[in-house]
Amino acid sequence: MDYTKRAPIKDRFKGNVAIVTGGTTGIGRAIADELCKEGASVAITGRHEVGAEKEMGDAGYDVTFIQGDMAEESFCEKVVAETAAKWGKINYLVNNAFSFIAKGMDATRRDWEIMFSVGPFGYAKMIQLVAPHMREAGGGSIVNMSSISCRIAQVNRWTYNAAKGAVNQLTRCAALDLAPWNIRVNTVSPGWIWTREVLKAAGGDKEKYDPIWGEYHILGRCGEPVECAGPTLFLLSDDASFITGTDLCVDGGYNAIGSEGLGKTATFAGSE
């Protein structure tokens, strides 16, 4: 099975205008080029220029970018002001653009600030922003990108998953606040998926370090960013129109097994 492609629903997003923050690689882009086959008009961000809205653009997407830096506040209106300009309105929003910052007792105020500032600082703002055009709109809905680091203790992570442990209070509250505006917000907490990050961590070896993290998932593998797109897209339908405040986890089952994983010497049924 080819873990990397899902089949779009058609046109489940047609006439509705999304914004993906941290949109030109990783589970962000997948999200960005899913939100696009399913109809809908999306703008991206990014720090740097990588040729993603040529790439989208080429393929017939509705897409446009817009670079800068998620910490800035100036940003965030600006990504808002040019989103709603070109297209009119804004339905639905994904917060995912993240620092990754893991240190812990030699973490720096600055070290914190950073981590707050793109994170939750940033989505809180970006909320703030879109909030009025979706009511406008008759209401909308809103993902933030959290992690299996939100809820568990990891060596030398205080930074990230302090900062990813706001993001789902952030999302409970906001939920809480927007429902009389007919808007839903929840969390997507990925388990370790195959981003820059990871395949950075793996040397680029991919093939190599697949099954040993896998060990850490009931399903014994590590899962690939378009296997977030999906439950990220489900969030923002209308297919969810009844759940709100809640996390999503998309971890392979990271979180359901314990510390010690499957194991060297695992054997369950089916495993023969």
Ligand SMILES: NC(=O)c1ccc[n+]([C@@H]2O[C@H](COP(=O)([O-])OP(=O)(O)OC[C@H]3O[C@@H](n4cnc5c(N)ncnc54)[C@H](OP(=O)(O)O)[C@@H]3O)[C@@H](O)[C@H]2O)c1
Given for the second form:
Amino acid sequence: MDYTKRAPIKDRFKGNVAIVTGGTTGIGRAIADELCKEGASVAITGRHEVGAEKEMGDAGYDVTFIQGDMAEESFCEKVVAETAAKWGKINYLVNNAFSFIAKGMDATRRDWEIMFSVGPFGYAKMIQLVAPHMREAGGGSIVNMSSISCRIAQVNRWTYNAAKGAVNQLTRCAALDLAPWNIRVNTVSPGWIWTREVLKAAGGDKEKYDPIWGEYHILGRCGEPVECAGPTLFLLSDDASFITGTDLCVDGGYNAIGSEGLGKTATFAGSE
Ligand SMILES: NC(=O)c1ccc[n+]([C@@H]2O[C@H](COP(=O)([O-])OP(=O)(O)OC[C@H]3O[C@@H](n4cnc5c(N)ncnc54)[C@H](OP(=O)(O)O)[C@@H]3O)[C@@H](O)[C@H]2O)c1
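For comparison with the form predicted alone, would you give the structure of this protein in the form predicted together with the named molecule?
Entire complex below, previous chain first.
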């Protein structure tokens, strides 16, 4: 099976408008691509121009790129205002962009501030800004990108893991408060996914490291960005109409596995 491809559901999001923050690369880009394939108009953001808008436009997608930093409140306001002005409504938000400052004992106050400024602060700001538009549209759906790191301890990861934990709590509280407007809010928590940071950590050698880091997951491999897109689109869609305030683990079984890992050194077989 080719894990880098999925079969889109034709026209599922036709006529609807989505914002995907950090939609230029990695998981966000895969989500934006799949939303477009299913008929949505999509605004993507990123701090750098990497040609995503052109590539997606060339593929025939209705997309716009808004360049800036989600840590800035004024930029969040710009993203929502420009999206609403271009298409007249906003139905979906995927809060995906996130800082990656992984520090522990050595984290400074500034590190903490930078880490939290995109998510959960920026995530919360975006939710505040899109909610009135979704209410006007009769409802909407929001997915906040979290991580396996939201609930576990990892070495030297105080900042990142605490910020992801906060994203899950923000999600639950926002789900409760926005339900009267028919807006659902959920998180997706990926395991190790082959995007640029993971590839960099592997020195570009995916073939070597996939089975090594794959051992953290029941499926014995790391995931592909598009494998996060399908579950995210499901949560955005009406198929998830009775799902809110929850966390969908897209982690190849990372959370289900115990300290014995894949069992390669576990020898106890039990007795009659
Ligand atoms: N890959 C994994 O193994 C993994 C696992 C669990 C969770 N996640 C989560 O999945 C999400 C996406 O990660 P990824 O691995 O796909 O990362 P990625 O490939 O590095 O993509 C990150 C995207 O976010 C944008 N971005 C980052 N900081 C931003 C900011 N301050 N303002 C605006 N845009 C910003 C990036 O563009 P610019 O750099 O140009 O701004 C890019 O478009 C994150 O929330 C991450 O925590 C990833």
